[in-house]
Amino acid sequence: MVTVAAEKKKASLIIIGGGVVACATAYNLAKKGMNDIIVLEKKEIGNGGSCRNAGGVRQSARDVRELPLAMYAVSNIWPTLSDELDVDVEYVQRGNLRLGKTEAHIKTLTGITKKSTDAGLDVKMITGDEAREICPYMSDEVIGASWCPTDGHANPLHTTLGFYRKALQAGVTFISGVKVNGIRKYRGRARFVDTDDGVYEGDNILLCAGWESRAIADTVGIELPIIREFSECMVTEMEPDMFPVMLGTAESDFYGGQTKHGSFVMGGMCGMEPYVSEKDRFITNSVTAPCLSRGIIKYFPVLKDVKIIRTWSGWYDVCKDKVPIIDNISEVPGLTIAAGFCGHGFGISPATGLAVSELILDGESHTIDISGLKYDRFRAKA
């Protein structure tokens, strides 16, 4: 599908990407007056994982050098985003509790509550009972979890095509059905996408596009640590309204919460990950969902008999350190790249738009902090 005619070939900025991140920067960049921007997907805009997750917007259990953006992104911009973007995102903001079930688990989520704790979070250990007093439906085998109450979750579909519908009447030109080969310079600085619809030309050039974004940078001697981890989704018939809360365990084992509509949307991996076919697929293998369903069932037996209808799956990038690269790439003046966002980018991607737009403009991201996730932290040290 081609949003619009693919003639326009040069702007001041190209965008390789179609997710969540790329429509964010875009409506982020026009609303600070650049719309001369052209955005190229290989498939439809969203069809990665911006829109294939379980929707959190979660503070609690991040990478402290993350959290500074999800911070912002909850006092900031999710509380107004359905009215900004004129659609519902279906921003819930009723918690998030990450829960436990052995010893282990609770000095695991201990660890991490005090780091959040440390870095100005509201977030706390509580127990198992007091867990079950937030969320009735709890198996006595959880015996304490970690609680937020400012965490919640949205709609992924709606966020990212928001962002897009937004940029998109700002004028941004969206072109998808174009599959990027590389990028070339032009007397040291990015300056040409080479794909399979011809070569575009940008003054500058954002690259976001997960996992794919380690060929591409590749193209001009950019070496991204980041792999792609498969992870599958599953949603439920729509039930009666149990448990808004967003939650997780201290494994990571599954995660999700019930929508606006009833439906449970619920996530996770079998172990059997690194084992699947390498193509793209959207559908889940055999052992995924009987696996997490029985997961689930031992923190929640009353979902024993809630029928799933629908299962999908898709690839997370994955950096080395867990938290995305977001910087101005000093060794290719002209390139900025945001990947890496380890399946939890949703949450933070109203805050990395904004500051992905400022890298862009003013060099630096002045109203976010975001000195942790620059590329040189893999250089070796002298």
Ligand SMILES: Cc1cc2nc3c(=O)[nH]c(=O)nc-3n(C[C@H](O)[C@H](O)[C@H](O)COP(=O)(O)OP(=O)(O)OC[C@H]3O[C@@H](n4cnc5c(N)ncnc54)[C@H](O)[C@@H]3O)c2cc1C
Given for the second form:
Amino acid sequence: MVTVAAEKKKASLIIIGGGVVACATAYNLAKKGMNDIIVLEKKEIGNGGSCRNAGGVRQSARDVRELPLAMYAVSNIWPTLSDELDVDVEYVQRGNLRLGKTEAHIKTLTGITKKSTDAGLDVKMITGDEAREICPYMSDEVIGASWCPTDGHANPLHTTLGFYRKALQAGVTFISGVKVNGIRKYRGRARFVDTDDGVYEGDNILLCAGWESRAIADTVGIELPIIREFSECMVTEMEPDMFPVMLGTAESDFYGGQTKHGSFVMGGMCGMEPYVSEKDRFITNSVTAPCLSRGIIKYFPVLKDVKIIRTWSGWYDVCKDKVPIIDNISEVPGLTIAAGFCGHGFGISPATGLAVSELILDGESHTIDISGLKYDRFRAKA
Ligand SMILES: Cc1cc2nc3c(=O)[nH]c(=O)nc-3n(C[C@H](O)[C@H](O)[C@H](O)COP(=O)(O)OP(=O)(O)OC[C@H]3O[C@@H](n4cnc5c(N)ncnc54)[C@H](O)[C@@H]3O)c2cc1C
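Form predicted on its own done, so how does the form predicted together with the ligand look?
The next block holds the full complex; its first chain is the one shown before.
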């Protein structure tokens, strides 16, 4: 562990965790004139899911409570984000097919599609043959799919580090290599942040440390129902332009697509995840990658000889009811939490950054409806 002795230890806002949510929030706050911010990251910026994800920017197959974030991001932020951040975030908007191979899959997809269309999203169910017209390399095992033409994908590294660089340029302080151990209250408000590098102090504190937020929130008596789940991704050699769309499945056993330069980036679950330990996370390839690949080949036999050049893994921060907690915590004034993005927080991150900046500055998110993501949904009902 590298420990830095930072000179600046007091700010209007201390952000715990240096992922895309932290960087996008810091950027949005700085844009509005609040740059007296310290971001504390235990390793490197983007160390968590933010620089390990598959880049899916998806509105379809989301819980309706987080759909406003996804739809706002796609309609208002992603199309111009490269210009805004002065970096090519490689945003591609060519649709998402979510595939089904069984009647049970089709029932699942039909249910979520109906809820999404009721909420105003342009998504519909199509047949297996219609799906093969959009993506001709798909196996005959696919009998139907949901189709959302406005979904897409982007480059997670460019996006996360793009937000980071813009926030840095606007005066935000980022400190890497400092592990946060807990939060302490002063006169009833969250105020002090205990770290391996001593105590930091903020008028407000934003906790967005992925699955590790749970232990930190616990130090001020806040129980977050968030656990971690292992997930693996892989990138292949470059292939000719074959798959314009982003792909997923009813069972979420794999997802991914073809990047602008031709490589496929695909990830998913293979059933071995619960048996992976933290120590194993860098050496899982011999078991998990072939298992994941076999699943993908069942959907796309044409990919059977494509060479994988690298695999990597990360942890999903999975909240009990599969949507994040984004809220000012009334039990601990001064504390805002944005965590539990359940393996799909990248696509909504530009909108999350905006919503969280409004929570911190104005006490509520007035641009995007995040009322379904409040912490008090877990409070015992009277
Ligand atoms: C393999 C994989 C594939 C994914 N694919 C997609 C996808 O295609 N589309 C999509 O939308 N989403 C996807 N996701 C999910 C997405 O990456 C996350 O939802 C998103 O990055 C969450 O961002 P975050 O900033 O909340 O958390 P993180 O990126 O996890 O950042 C949290 C940060 O907090 C730091 N931290 C933790 N504890 C401490 C501490 N004690 N002190 C200081 N710092 C600390 C961590 O080091 C980390 O950098 C995927 C995730 C994984 C792992």
